[in-house]
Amino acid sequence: MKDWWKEAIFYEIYMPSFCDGNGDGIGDFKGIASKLAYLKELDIDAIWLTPFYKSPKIDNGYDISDYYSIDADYGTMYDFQVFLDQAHQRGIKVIADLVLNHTSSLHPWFLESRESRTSPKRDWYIWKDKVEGHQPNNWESYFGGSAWEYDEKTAQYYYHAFAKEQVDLNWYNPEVKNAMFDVIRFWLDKGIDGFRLDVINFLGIDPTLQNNPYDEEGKQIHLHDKDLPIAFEIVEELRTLVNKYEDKVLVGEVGTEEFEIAKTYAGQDKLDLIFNFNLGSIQKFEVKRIFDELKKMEKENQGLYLPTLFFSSHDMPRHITRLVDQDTEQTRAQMLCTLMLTATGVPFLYYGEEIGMTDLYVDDISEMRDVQGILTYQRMIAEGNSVIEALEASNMCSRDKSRSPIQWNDTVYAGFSQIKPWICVNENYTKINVECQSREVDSMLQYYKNMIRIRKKYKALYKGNYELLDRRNDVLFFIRKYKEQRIGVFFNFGIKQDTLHLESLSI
């Protein structure tokens, strides 16, 4: 079906972390087709596979040192195929996370272009000279400190947005354009059903390097190393190639929360969908926050685009534990579902946020998997502070929270795996997992499973527009309409019982 995208509910499966199938405590594709009865169940239309490519793992397969080559942990080509013919045999699209922006300092490309300074790939990166016996510029990495990288055998600075394994391509450079490409071609060859694009946003840097300005609290603005006008033209070149092929998807990760800078990269010539961060990463409930984020939504893609609809992935906190109180939990929990799932928009769910998975802590670095939440602690312990404190701040910001595996059982390990994972389990797995939700009647999951059955039932849910988007008080609702048909959903978030008198209402 053409445009099937519009339609469809998404679910992300961040791969080391879903099932395990060989015996190794990381998820892999074994794992995966395992579980596609489950996925089929509970009715979900696509999956995004995060990076399965080979990686060092620097962090966690976002630093790709192969992009032809399936990664060992998750299987071989073999595993990869024999997952995405039964995915499709079930009806279920495959899209894969693609990293254009940087490749793995491991990656050949980079060890040629580190050789020295004539290396026929040199310019495939950014080098650059010292400025004053200093940094080219003060730009910083989003993982912190500087996004300048020294190498000694050359003299020259490297450019990195991310960590320093990850390093930045150089897209003004043809060379790098079409190598990119040619691995989009291999991939849509293999059946896959389009792309996620991670920090899509991110493709090329100011050339005159101006030092980037501060806010009022001295936070970095990143004003010159991204979406510059490199970016939309790559988005519309890509648009070009895929558009070859039939049915597929582009999916952009957009880096920012402003979305009215997300959604220039949306549109007929450019990506299908963005993944827009302005609703789903709000830090603390507040009804108006959601309300004023979906009028925003509306009045900004005037029925041109669909934006995405989500409140978790594997860049944030789950959102059970961010948004939800204790004293609310399950119900203020499956209104965010109800809201994902009604609203104008493309539904992107997260695995295990349909049983009500909460974030993962460590109490011990040695269990810190994530590369952010590692830089923090170690930058903590250097300016004197506390172990303790080190660890309260590593926990913040790192991302395991929402990496821990998925808990199918209460049996050792959550039934991800016969031996230690990876990464911890978290330890209310007995009271919170599949085979439990899935006996009781009332449990997320059947939540779920019964909301995705009447999305897909009245057309008005995930064709019709916005006839009525309002508040009142704590009190969120919307009516959709889609030809004759009407649907109103109301949400009342608030403690207190309330009364809304249809008549009242201006449709």
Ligand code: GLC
Given for the second form:
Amino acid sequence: MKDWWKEAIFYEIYMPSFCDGNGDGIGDFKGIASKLAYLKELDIDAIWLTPFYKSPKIDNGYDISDYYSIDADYGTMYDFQVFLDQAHQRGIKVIADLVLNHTSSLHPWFLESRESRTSPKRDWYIWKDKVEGHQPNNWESYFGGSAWEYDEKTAQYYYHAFAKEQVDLNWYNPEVKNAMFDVIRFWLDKGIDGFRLDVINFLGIDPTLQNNPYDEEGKQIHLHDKDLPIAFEIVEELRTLVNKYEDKVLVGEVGTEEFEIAKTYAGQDKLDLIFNFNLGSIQKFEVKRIFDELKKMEKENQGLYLPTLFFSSHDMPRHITRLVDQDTEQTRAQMLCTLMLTATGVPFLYYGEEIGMTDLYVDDISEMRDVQGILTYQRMIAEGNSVIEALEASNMCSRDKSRSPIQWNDTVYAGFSQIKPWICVNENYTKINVECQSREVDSMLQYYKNMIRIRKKYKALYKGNYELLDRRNDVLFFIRKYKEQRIGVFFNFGIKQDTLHLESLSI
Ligand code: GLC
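The form predicted on its own done, now the form predicted together with ligand GLC:
Okay, now the whole complex, with that chain kicking things off.
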């Protein structure tokens, strides 16, 4: 179906944490294939897989060292193909996560580039001289510290927006573009249904290397290292390339919470969908804020594109921990599920949220896996903080929180694996798991299944426009309409019962 993604429910799978099919403690393609029946029963339409390409995994696959092969931890190309075919047979689409902004420092392109200043691949990356004995400018990496790494061998700095092992490519060089477009064709030819494009607005930096300013709290504002005209140009070219294939979707991770910036990447000749971090990554639960963001998206998109609806991902704490408190636990989580599945937009569920999985905290730094958490710990210790303080700070920013293995049942390691998994299992797996929730009629899992069923039953819920979107205090409500069908959804996020007279609504 053309534009199938407009009506789809996506489900993000964090590759190493879904199901271990070969007994090495790491999730893989065989494992995911064995759970396709579960996903079909849940009735999601498309899977987003986090990167599965060969990688030293400094950032768990977002540091690719070979774009053309499957990482051995996840299986073989054959396993990938079997999985893809089986998903397709069940009517489930699969999109791949593609990292165009940077490669691993172990990618042969970079190894060649760092060889000498005259290497044919030198200009594939961003190399700069020292300026007055220092880094070329003040740009900071998103993982902390300077974004410039000095390379003794050729006495120049290279640029990395993330870890120093994730080296930014020079997108001003047409050879880079050609090489990456070949990668895209390769995976489309294999039958993948589209891409989630990692930090797509980071392609290209300001060539004048102006310093970034700081906000009032001393945090750097990333003004000159992203959202440059070249990123838009590449996005348009990508679109043209992908349009040569049928029914493929492009979803962009546009690293910004500014909706006004994010939306400029979406549209007919650009990306089909972008992640709306303005809503998705809210830190605190506030009805007014949620309403305002929904309203803003409704007003600004003017029917040109659909927003995405999500509250969790592999980069943020799980929303059940972040936005739900003890008193409102089950109910609020269910209401957020309802919101994602009934508001205008394309829902992106994150593995495990359907059973209400919560955040993972580690007791010892040796258990921490996320590069962002590990780097924070090292920095805190270097600055003279205690182990306890460093661990607390690293737990705060670590993305391990939302990456623990999905809890299938209450057997050892939550039924994810036979041996100790690569990352700790959340201790609450004996209470929160798929098996027990499949038996309980009023579990979170049953709630998600029911909501998905309801969404699919009513066209107004996946095709309709808002006839009304409003709020009275803690009550948020909307009416969606498709042809003759009108569905009203009312959320009382308050703790008291409330009454709303339909006649009082301006319909
Ligand atoms: C994206 C990914 C994140 C990764 C970063 C660098 O934001 O979602 O996990 O660390 O890009 O590739």
